[in-house]
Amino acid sequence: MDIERAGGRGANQLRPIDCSRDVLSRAHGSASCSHGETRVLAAVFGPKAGTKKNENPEKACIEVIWKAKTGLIGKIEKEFEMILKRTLQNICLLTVHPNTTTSIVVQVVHDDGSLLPCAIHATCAALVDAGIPLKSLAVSLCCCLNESGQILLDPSKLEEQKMKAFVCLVFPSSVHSITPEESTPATTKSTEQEIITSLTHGIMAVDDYFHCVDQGRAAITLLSNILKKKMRSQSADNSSKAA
């Protein structure tokens, strides 16, 4: 039996998503991003030389910085911190740049659910407005799965807050549709059946845990064509302002 949630929207239907480069004038790269009525804007700087404090020196730094809409962090949005970074590690060439630091302001906006693959859209944007290296973009999504064991796609911070557990998973996914080609590695390849980053809260049955796996693999090659989109065309006004 169908779910009834707010807004008409069925178990596997997500919000209506936005995504905006070079929004932020004193940034290297900036981006702005939003599912629903969740908003995140991220700036990058850098790449800058040296590495912070027990880095390798061999590859490029990340550092992120996340940062609430009002007063400090907390012990959630410290994980969202260390997650992002360790996502970021994960696609951007570090080998590229070795010995500097590139760091990723994510400032929270607006929360209304879902808000770490907002900001992993959000800065994956900025790092592609940046001219970052990246092996693929990050494309994520979070399963919520409610008492009754159905699984929501996408949900709003009140899902959130009424589900049993929820898992954010983060796919990887081919930049060559909105990079030039010359500056996109040969040997990056599309491997979207992979996963990137797992990240659960809450107690999930190992054979939930895959239905939502099942769920968000479903979803993620929509999810990835309407971010490429967005971006993609942004590139080509950007191109067709400067011609």
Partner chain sequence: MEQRLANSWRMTVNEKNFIQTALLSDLRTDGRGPFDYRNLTIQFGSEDGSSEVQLGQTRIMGFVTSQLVQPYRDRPNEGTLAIFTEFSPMADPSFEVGRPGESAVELGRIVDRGLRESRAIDTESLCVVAGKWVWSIRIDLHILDNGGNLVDAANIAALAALLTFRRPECTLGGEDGQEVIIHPPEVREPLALIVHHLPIAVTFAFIGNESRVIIDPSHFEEAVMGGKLTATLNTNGDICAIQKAGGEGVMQSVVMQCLRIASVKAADVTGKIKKAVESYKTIRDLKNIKRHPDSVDINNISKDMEKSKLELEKTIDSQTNDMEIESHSSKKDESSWRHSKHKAVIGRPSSWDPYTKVADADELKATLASRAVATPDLKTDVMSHEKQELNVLVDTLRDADPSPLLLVAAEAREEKNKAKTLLDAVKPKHKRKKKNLSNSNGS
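Having gone through the form predicted on its own, I am curious about the other one (the form predicted together with its partner chain); can you provide its structure?
Excluded here are partners and other molecules; the one chain stands alone.
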């Protein structure tokens, strides 16, 4: 049976995504991403001189600051910071600028479900805007599972609260397609088999989890194409930024 979603979305339908770069003037790189009503603003400063105390000076250090809409910084914000930091450490080329710190500030403008994927897309776009060297981009998706075992993609806030469980997945997305040359199918396939981050809330059976991963991976190619198209259309009319 089909669950009815608000606004008549199908189980596999994503909300409209919009991503724009260079929204702030002082930051070295900035981007704003929205998934339906969820909006996140990200800014990048870096690379700055020096690393923090306990960090490895042979590599670049990434620092994430997560700002919620209201309230003091609590455990939820710290958790998001840690997740984003570890995810970004995987996609950035850390050995290009050793002994430097790149700060990423994420501001939640509105949270209507799938906050982490929105934040990851905004952060990747901001990193691209700042010119930080990256191994690949990251594409992320949230899937939720309801009692009847049906998988819904890109849940809204109400759906997330009602569902039995939901999982947030982050996959790498090859940077080859951002330049005009086409990448060979072999390389794209191999990179997109990996999962960088997976975060679950609630209880789900192991089989359900793997179904979610498969569904997510199927939707990822479409999502990454949309994001790259958005970034590419902006890069055409962007002039270079002064530091």
